[in-house]
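Heads up, the chain below is alone and in the form predicted on its own; it's given as structure tokens.
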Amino acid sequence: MPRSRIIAGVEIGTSKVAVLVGEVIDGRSLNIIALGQATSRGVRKGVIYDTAAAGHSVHAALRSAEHNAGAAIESVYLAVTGGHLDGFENSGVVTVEDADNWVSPNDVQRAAQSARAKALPDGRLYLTHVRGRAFLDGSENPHPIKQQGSKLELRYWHIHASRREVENLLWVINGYNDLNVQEVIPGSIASGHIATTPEERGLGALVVDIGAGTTDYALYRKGKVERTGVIPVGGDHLTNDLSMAFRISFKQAESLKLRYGTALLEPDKSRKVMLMGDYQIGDRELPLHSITRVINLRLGETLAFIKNKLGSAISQQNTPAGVLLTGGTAQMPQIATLGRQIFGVETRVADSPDWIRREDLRSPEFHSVIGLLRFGVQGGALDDVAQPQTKSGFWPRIGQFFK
């Protein structure tokens, strides 16, 4: 009989908690069987500031997901984001041991260990070591094993996080029936591998995931994650800017954004729209040009920050597959056009993979949580991501920090 296990991808966002349940059969195939969601509480810019409130939201989403699935979740793959995430490149360089300079798997392992050996400051925790390009005697060589050379270099992008913030996430999940967190995965990598195809990653691409509280990005080059980052700005900041500009409530501003928001300026400065549209007391006219200007400025500033951060890495030569936008805010009209103006390369809203048949999951806001399930099926590989593996998952690996 086929062996199966029930896993869940969990994304604790600023606006909502999403739990996607999948059945993994024989460790290879995945059936997505249920979705559970709840309004997020106690979370700001991807970081938990009230564990009790966040716990209620997360547990409500987990209960909903299990009810819809008709099965108990066995383990969780958890997305992490927030301004506390950081990364750096560090290489491991070793001399090939063989007398005739033939590279062995042991040489690759020693180079990988050397690259990961850098100590972190107190309060920091490694999440992921992402293997990048390999070089043999200074020349790029993607498959160095059984090749001849004297010096092997492996480049890694190392992602680390605040130990306290990760602990809070784990406590919240573990508080639901002692549920086990198998892996904690940067949201940029989870969404990036769903928003792109292997061919696009091979050519070179940038994925920008704009959520409610944060914007995560992942840069791919020659099929590898070369760099990631998080900006603590997202769709809620557009709403907040509108609220302050027009002195209206956050709820009114959110409605205004959803009804009239666009990433490009409205050219007709005389065009007016109604704040509420019900012509009741308090309703009033607002200039559409001003609404779009507020949104255009904030979105443009966010995308320009990424462009300036990555510099020449974003170009027709280095990222011929262009920029792919994902996340809930990627549904903003004209955002791809704004992206093309800022990045100077082809920009589009990422499509969902063809194997996602459920229409309610084809929105870009679910790319990250779908990516978590894919990570679970592939056993922590995702083509180029290396994490230490244990039978008990991520929780025991940081259990020492709770003592």
Given for the second form:
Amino acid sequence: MPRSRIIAGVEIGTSKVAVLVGEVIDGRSLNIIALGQATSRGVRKGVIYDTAAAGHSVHAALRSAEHNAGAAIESVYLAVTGGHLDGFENSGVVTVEDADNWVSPNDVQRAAQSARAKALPDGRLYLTHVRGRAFLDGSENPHPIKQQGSKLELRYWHIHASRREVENLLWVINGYNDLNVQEVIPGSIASGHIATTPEERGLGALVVDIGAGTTDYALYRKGKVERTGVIPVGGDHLTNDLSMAFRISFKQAESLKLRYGTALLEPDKSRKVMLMGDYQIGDRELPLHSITRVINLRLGETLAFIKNKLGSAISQQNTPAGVLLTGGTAQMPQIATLGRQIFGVETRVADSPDWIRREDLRSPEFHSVIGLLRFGVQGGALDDVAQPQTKSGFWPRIGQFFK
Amino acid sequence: MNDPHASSSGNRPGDPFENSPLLRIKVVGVGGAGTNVVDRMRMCGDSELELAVVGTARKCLVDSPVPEKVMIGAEITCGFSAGGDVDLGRKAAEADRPALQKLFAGVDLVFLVAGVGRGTGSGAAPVVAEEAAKAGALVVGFVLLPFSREGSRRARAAEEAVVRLRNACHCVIALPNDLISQHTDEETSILEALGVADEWIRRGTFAIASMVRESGLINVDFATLRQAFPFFGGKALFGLGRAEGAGFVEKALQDLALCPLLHLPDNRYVRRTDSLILHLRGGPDLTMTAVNRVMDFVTEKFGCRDNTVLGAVIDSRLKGKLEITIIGTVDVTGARRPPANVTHPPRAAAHSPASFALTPPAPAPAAREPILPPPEPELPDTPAEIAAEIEEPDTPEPVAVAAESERDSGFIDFETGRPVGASAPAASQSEGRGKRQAANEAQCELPFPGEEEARGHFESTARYDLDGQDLDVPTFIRRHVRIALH
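For comparison with the form predicted on its own, provide the form predicted together with the partner chain.
In what comes next, the whole complex appears, and the chain from above leads the way.
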């Protein structure tokens, strides 16, 4: 009798709470069983500002997911995002102990410990330490164990977050039948692993997840996460900008964005669209050019922030696989072309992996929550994310179960 | 007494009380930016109002053509400016309170103009406002907020200053400089751009001053005005609209509806003003029906049923034109705070008792129909900076130019012209303190929430600065890109 576990990936997003329930069998294979969703309340820019309201919507989504799954969730893998996330690079360097300079697992362990030893200011906590490239005597060596060298260096990308914001998230989940959060995972990494194939990560790629409240990005090189980051600007900002530009309500602006928004400027300046389209009192004509201009400015600015932060790391040489866009706002028409203009490399909207066969899950907005389950299958600490043995081949066999 | 029909006497040409020295109105510029605005007012010949400037920088004061100048904190700043130090600005004003008291002695209505974000405007202006209020004056503040390009430190200092000012003024109208860019294009010179802010302030002061001084179709007296701003600590809403030509009433209303200052993001706030002043300037062809139409529109749009003050001035040169100015206040504290009655009863009492009588809502009965549910001041999440954004900006360029010249002639007229069109029925102050208002007064005071301007939907969230820019402010505003609305 195989041992199975019911786990859930939970993303408390700015527009919706998504709960994806999966069954992990023998810690290796995953059946996606059910999806539960609820409109998000009390969340702005990826951060909870009203815990009571957020609690209601999260609990509603969990309830609906459990109902659809017909099973109780045992543990939760939770995505975290928001402007409070930050990261820095820090290497651990140790002298190889062995007299003959053979690197032992113990050396790797010590290097890892040393890299993580950096203390954080009060109120911050480490979310994860992502191991990057390893160097032996200054030259890159992805598998240093049992190699010869005198100095071992392990590069780490450390992601840390505001303790208070993370505790808010945990509090909301724990409030549902004392549900246990197994792991807290940065949203950028969760969606990054789904939006890219292992080959793309190996070549080098940038994943940009533009959600409703935040834009999360993860840069992969040689199969490993090299940089992540969050810009607390998302689709809501497009809506807010439109509502301020045209003096209309947030709701009207949202509808305008969904109906007419494009990432590129509308070339015909005389083209008009109707605000509400119902020709009722209060309906009026708006220049499409203006609408697209507001959106183009905001999206362009946001992508340019990422480009500036990463600098030359985004180039034909360093990211041959290009830029992959995901998240709800990636559905904005022409966004890939805008991305190409800004990043100067091939940019496209990420496809869902083939093994996701449920049509309703194949939208980019679910990449992150599916990515959470992927980490759940591994069952290991997130520190393992970028360790060599997980690079490929460790990806579990994933089956699909349709109810 | 504040007889609603009193206006009929006001329509008599040669009203002996017009411009009577009994009502003194003073425009006071505080700090560099405030002084500049008042200087330019002076140069435009707005002599109807008393002008004064208060500053810490000797050079700035010496250069000012305004006759009445008050130097504050000479011993603290040695005649130099506060150098962007808010504390220094405040200390300078604290040190010279007696001089400020003198400045406001006997003044009934004070317009305080200050640019916040730097030293004197942010630090001294609240102290100046306090002194003005203590002297018994009604204090209306016009605050120029810094450009978001000026960085987050300025923005934060400005926010704090606005909050302090709100607690010291009866009404604070905040003018985000960023919005200026929405009224300018690539060819606009910097002088013209700054002129936009001047224009906002001038029209705001003019609307209020002409309302209480000028007699017109519908008169509002000072006591009524005071009644419209009964509290400290509220947010203000300020909007302008104007139009001319065929269908000017509807066009002006549309212009008003599009005024960007009224429409910061979340429209909920405009639906719950607690008191509203509506001022119309039109030609002799302005009909009562048109006035009623405007009242209907405005009360519906801004949800102020029980405390709308209407004033209308007829100017023969404005035939076929209409200018609408609205100033509203919203009590965001959730606990209405009776103004500093405690601190300045003497003069205030002398002016206002009449206004506390409930006047029957006279004109435009339709306008007062309870179209909206009573506004709920306690909603914690309405943030909405009401702030004023002013301006009727979005008029296409040619119209704006025409209106501009029109306005200038309007000012001259204000000085010399007589109101026309005395035939109208009467008046209309409809204040009346609702039960809710009274009940709220009894509630305890709540702390005034800190806040930011122009962030709309994100007002309740932590701000995130990148390169000194607040990313919640729309990109087009930060980059000064004009968005065409037509």
